[in-house]
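The chain below stands alone and is given as structure tokens, in the form predicted on its own.
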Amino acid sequence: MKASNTRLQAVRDAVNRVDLKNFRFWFQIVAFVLFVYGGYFAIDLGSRLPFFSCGYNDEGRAGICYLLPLQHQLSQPWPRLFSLASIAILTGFLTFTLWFIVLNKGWCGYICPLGTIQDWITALRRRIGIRYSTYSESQFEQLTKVKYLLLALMILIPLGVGGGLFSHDVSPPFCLICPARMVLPAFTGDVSQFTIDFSSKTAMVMTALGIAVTALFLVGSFVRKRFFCFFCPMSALHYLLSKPALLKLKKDGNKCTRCGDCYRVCDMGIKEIADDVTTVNIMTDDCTMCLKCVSSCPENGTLKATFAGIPIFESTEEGFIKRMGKGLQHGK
């Protein structure tokens, strides 16, 4: 037994001076790589998962962001929605969530393509050398709304058009002007998504809005990281599904020296990473569950990401000291 827990904990040390920013990469190259381009290798993961695994790919994906069929799915005409078919719409969140509950919002700071393709943006614009812009505090905390905004419009537009009070040519509203369905399609070589459909009014307004959020994505992800993050619906989603999730991000608020590491650190820039030394569940609504908080903390213990209550990286000394002197050698 004695032997087996040594060589548990070496195992742990191992990963806990893991230089996170070099597996991160290659993770989400991967991910990207097979959730992109998997479906020309017959991968199928289904239509209900929790990240922008995009419908309007279509040769390539290897499954189909939630978002879409339950915008679908809420549009149907009402006597419809509230009848045996409720129970198709109840089956498929229920699918979505259990991919939701192993990783949390790990999928947005991972796995999600969107997230990865502007992470890229933001690497080049550091080898360009343009500094990115912040938010002030104000700014920041009107900002976290705006998901809630987007999310509570996307299922009460297609509840609309189901009873209808809305056009068709509307839904499904949030993927109309979603960046995931112009971007990812290119990555195939299909640029079919970059047109106006002037069918009909509603129509041209909702396919040239998704050009113009598409360009303010592609923008402000150049000048700020993880931009369209703020945003995201589906982030929303995730954090009000986040209690029973198994990866959990946690704080140990009595070790915290409050040096400011993990908030400078942090793509979306959440001051409470650095300021809340009480709440143990650290995680708020904007965080991509990154880790790179965990990874910049040289506190034993301080920080720590868990699976179903198992630590599985927390924040060393040795590990920061580690990760800090590749840094300095590449001069970062």
The other form holds:
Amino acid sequence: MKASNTRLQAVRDAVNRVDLKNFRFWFQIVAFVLFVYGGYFAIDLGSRLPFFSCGYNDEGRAGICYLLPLQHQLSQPWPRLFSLASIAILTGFLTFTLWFIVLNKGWCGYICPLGTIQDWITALRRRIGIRYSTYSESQFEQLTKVKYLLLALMILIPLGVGGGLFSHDVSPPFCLICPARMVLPAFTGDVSQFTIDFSSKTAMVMTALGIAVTALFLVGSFVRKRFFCFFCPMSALHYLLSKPALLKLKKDGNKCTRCGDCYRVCDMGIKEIADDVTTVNIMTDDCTMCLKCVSSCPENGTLKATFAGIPIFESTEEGFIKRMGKGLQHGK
Amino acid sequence: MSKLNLCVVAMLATLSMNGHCEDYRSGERRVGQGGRPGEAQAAEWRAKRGYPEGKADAADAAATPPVSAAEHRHGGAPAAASGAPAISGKHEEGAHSGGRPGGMRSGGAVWLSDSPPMRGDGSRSGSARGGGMGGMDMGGGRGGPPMKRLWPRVGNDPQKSGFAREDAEAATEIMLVSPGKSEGEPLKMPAENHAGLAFEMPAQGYYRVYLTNRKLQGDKLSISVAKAEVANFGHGGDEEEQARAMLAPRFLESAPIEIVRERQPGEKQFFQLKSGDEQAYLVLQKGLPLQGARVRFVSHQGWSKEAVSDEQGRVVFQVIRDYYPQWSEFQKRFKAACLVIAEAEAAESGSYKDQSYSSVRYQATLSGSYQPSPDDYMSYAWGLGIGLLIVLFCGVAVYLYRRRRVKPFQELRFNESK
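Please could you give me the other form, the form predicted in complex with its partner chain, since above is the form predicted on its own?
The complete assembly is shown below, putting the previous chain first.
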């Protein structure tokens, strides 16, 4: 019993000392290959995935982002929408929720191919030596609401299409402006989404808007880390469902010295991670659960990631020093 | 089921799945066009039909019309018939008369349409308003399975064809073949033509309706089979059921003659034929390929092209562009109806309703639809142009903004002596 406890502790120590940056880099590459090229290996994980595995990536996708079928289902004619057919919507939502609660927002930080692309663009910027931008506190407060607005529009517009209030050319509204629709298929050589549809005024506006958002995505990701995640309606939907999630980010405020290291490494620029010393479940709606805050925290057990209540990765002084590449000279 | 039939079923299932088939003898694979069966296979088919060696070839040669250059009425995609020995292009001048099989009173071929004549064609697919041979939107009762309605029409021009009227002298039989079933079930003829043939589609997959007419005209028996294939797929539902439906054979072994649309390579559930696409069709008789059948493709505007089926019963047509509205009225989902008509004659004798006949005239029709090609309304140049312009504009704006905010270096000196 004692021996097994010792072994478990040794494993925990090893995990806590892990080079998270390296681990995450390779994990994201594997996830990217799986969800952008998995279709070529006949992998299909369904159409209820809680991240941007784009359905427009016809050949390569290994599954479909839930937002596409959700918008399709909501744009059904109302008599059908409010009939027994709505069971399909509910079961779809339930499947999405089951996927989601496993990793919570970890899907964004580790799996989402669009998030990975933004991280790669950030790495390129860093290599070139261009500094990144941040939002001021007031800008942050205002912009963080955009994702909820997009989520509301993403639900209301398809309902309007089903009710005959809007043209079918605006459906699926979010997918038409989502940069993943253009960027991800391009990785399999499909650039057919980089077009303007002149068949109607609505289609023309929507496709031009999609191109504009993609251009902004490329520029924005270059100057700001995880630029698009700030406006992502999937992120908003995640947060609304995050209560029962198994993976959680927890903070012990009593151990926090408010040094601010966690805030400085946060790609999203979430200030609460450093300032809030009272909340235990510290994950906010903008968090991508990349766990960089945990790896950069020098205080033992202040920040931790838990899965079903079991700590799987927590901040330790030893891990911090190892990751910072300083060695253990202070401890010796 | 004989070994031969198994072989043909396997071939057709492969065609259905991938749009290509294997030449088992040589091991060569063709995709979308061109392949030929092995000699042994062709001989087996002939033996199955009871042809002596060489007879079929002679009959085919006699049935083959002279080769003429393809003509185009419109300036769109060129029409071509590959894999077929003879081609010709012309515009349909209303319904043909004479020599058509009986069963329906007026001249021209009988076919099944998803819209009645007065409603016109070209309705949008993909919505409750439209319906479609290849669509899934068939309405249906509140909470019930989707419904589909088809109207028997007569004429060789999809737009000008009227309702088909029942002929008392002809024997009519209507069969509905549901997904996953190899046999059909009878479907009731509507009391009035305007009502159409209605049926429910509870399962996902391809529903096929066969309207067969038999009529004796002198010593000739006319058999016509009008067929419609309706795809019923949804975004939700059982994915395994969908996959099974995509793989299932789409022909009826008991059909005296029928046309099967060959699946395109990589075709998925929500496939829609577009102008400019090449589309292959197979002419089958009792589930076996029929060589030498004259096959005509009639477009929405009545343009037609004729080809003769090859040894595999296969013909290929390129769908032309014949939709030229004012740009303000352009609909990218304009569902243009098209019609494929296959005809063949055979020196078969027998008796029908106690009357003998010495030859049989077969006619098969298959209705379908196509939409404008995306090339007609999508522009890469504009897309990339707008994208590059915004990238440049935003890039320069960020650069200038940052440059403006750079504060010039100011040296701060402390005088420690004071």
